[in-house]
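The chain below stands alone, shown as structure tokens; this is the form predicted alone.
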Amino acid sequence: MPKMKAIAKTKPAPGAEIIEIDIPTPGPDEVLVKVLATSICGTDLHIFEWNKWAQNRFKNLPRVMGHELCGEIIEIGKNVENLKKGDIISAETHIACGHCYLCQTGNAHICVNGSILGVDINGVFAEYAVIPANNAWVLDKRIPKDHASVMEPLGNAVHTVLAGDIAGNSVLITGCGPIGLMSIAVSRICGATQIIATEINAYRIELAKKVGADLVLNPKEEKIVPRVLGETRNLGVDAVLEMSGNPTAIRDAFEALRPGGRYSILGIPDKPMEIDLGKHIVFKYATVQGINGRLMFSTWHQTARFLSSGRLDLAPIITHRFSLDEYEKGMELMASGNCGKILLYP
């Protein structure tokens, strides 16, 4: 059986390993892809660092990590009719069952029986990977392969930005990690008239300015709420896109949201936190949304159109590239915050 290299979580402790395993064989409804590029997600960093979330979420080791990719289909399962060898794909990483209540009502992104690449099943930090045919997204030739690798996290940004009105609105984006940066860029091309971002890392503050933020505030250097209110004629922003998972940032953003505004949350706090429901939601008449993944597959259509149009430039957000063997450098950079999106090449 031919072998391949892969990055795997092999034991319940910090770190990961390069291992050699059999190249997987696709099932009847799957495809085998040669991984051309893959990218590191915050989830991968949590798994690498073995934080509380990873400890509670990971059940079976070893597990090949990674879920974001661009790949070339090299083998097709016997039931697959809509794909062919040579297709270049990205992939939806939430694998839905297709038959539960949520799947049947257009909410497959929150399928109760779903699994996730690189978490519940082997992922794509490898030379080859198996992808369910239903999850493969064939790329428009106008989309660069590097950009294709980050279509999945870009979809998170697109979903969050477009979960409510954005054109003509003011928006506060809390946290300028890769998806926060993407949210700034998407908000800009979708017609937001005032984009305020918050971030504590100097490297990412400069990136946020480069991709379209009108104002980037550092909460370590100034009080966020008075400044945002001052910038919005004491009304507050029309929308908050929460990307940080930081409890202080979350509470400040509620204070900075105008009455009747929209608060969309993608960031996940490390542990439960307390907010004032009466003050921040009920009396403010706020619409609060939890954002989980991408709508399957309307968000993919939107994301692909943004990239095909050439209007959305991801080049400033993709800041580092390493070989698969150099994954530890990528994890160190992610932990430092001195990066945008990091790509790995098998």
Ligand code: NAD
Contents of the next structure:
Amino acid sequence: MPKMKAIAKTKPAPGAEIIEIDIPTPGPDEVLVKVLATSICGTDLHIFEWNKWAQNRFKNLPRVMGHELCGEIIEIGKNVENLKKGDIISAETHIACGHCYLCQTGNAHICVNGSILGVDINGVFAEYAVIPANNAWVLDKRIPKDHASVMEPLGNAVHTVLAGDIAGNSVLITGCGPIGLMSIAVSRICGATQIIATEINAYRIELAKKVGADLVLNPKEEKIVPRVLGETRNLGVDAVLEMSGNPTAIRDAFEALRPGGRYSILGIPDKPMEIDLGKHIVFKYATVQGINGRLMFSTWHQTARFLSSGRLDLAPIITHRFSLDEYEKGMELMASGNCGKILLYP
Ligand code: NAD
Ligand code: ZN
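Shown: the form predicted alone; wanted: the form predicted together with ligand NAD:
Next comes the full complex, this chain leading.
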């Protein structure tokens, strides 16, 4: 059996390991891809650092990490008809069952039997990976492989930005990690007329300006609410896109939202938190929505079109490139926050 290198979680402890394992064989409804590029997500860092969530979720070790990729199909399962060898793909990482109530009613992204690539099954931080055929997204060859690799988190940004009105609107984007940065870029090409971002990391503040925020505020240096009100004729912003998961940022953004505005939350606080439901949602007449994953597959169509159009510039957001062997450097950099998106090449 030919072997491959992969980055795997081998022990229930912080860290990861480079292992040599058999190149996997695709099942009847799967494809085998040669990984051309992969990128590090916050989830991978949680798994690497072995936080509470990872400890509860990761049961069967060793498990190959990683879920964002661009790959070339080199083998197809016997039932797969819509894909062929040589196709270049990215992948939706939420694996849906296809037959639960949610899958049957257009909500496969929140499938009750869902599993996640690189979490519940072996992932893509490897030379080769098996992907369920239903999850493969065939790429327009014009899309560079680096951009293809980050289509999944870009899809989170597209899903959030397009979850309500955006053209002609003022928007507050809280947190300028990779997905916040992508949301700035997407909001801009979708016609948001005033983009205010908040971030505490100096490196990311500069990136946010580069990708098109009109104003970037640092909550460590000034009070966010009066400043945003001042910038919006004391009305507040039409929309909040929450991308930090930080409780203070989340509460401040409720104050900075105009009455009747929409508040879309992608960020995940690491524990339960309080908000003033009456003041911030009921009396404010706010529309608050949780955003999970990407709509399957309308968000993928939108994301692919943005990328093919050439109007969305991801270049400033992809800040670092390493070989797969150097994954530890990538993880360290992610933990420091002094980066945008980090790519790894097998
Ligand atoms: P990230 O952790 O890289 O980015 C969060 C950013 O928020 C960081 O740059 C951090 O410096 C900044 N921040 C922290 N405190 C802040 C504050 N008080 N004010 C403003 N900014 C602050 O994460 P990411 O990969 O860009 O993802 C964004 C969020 O979305 C995370 O919370 C992540 O867990 C979550 N997420 C959700 C989904 C989903 O499907 N709902 C998918 C992917 C990621
Ligand atoms: Zn389902």
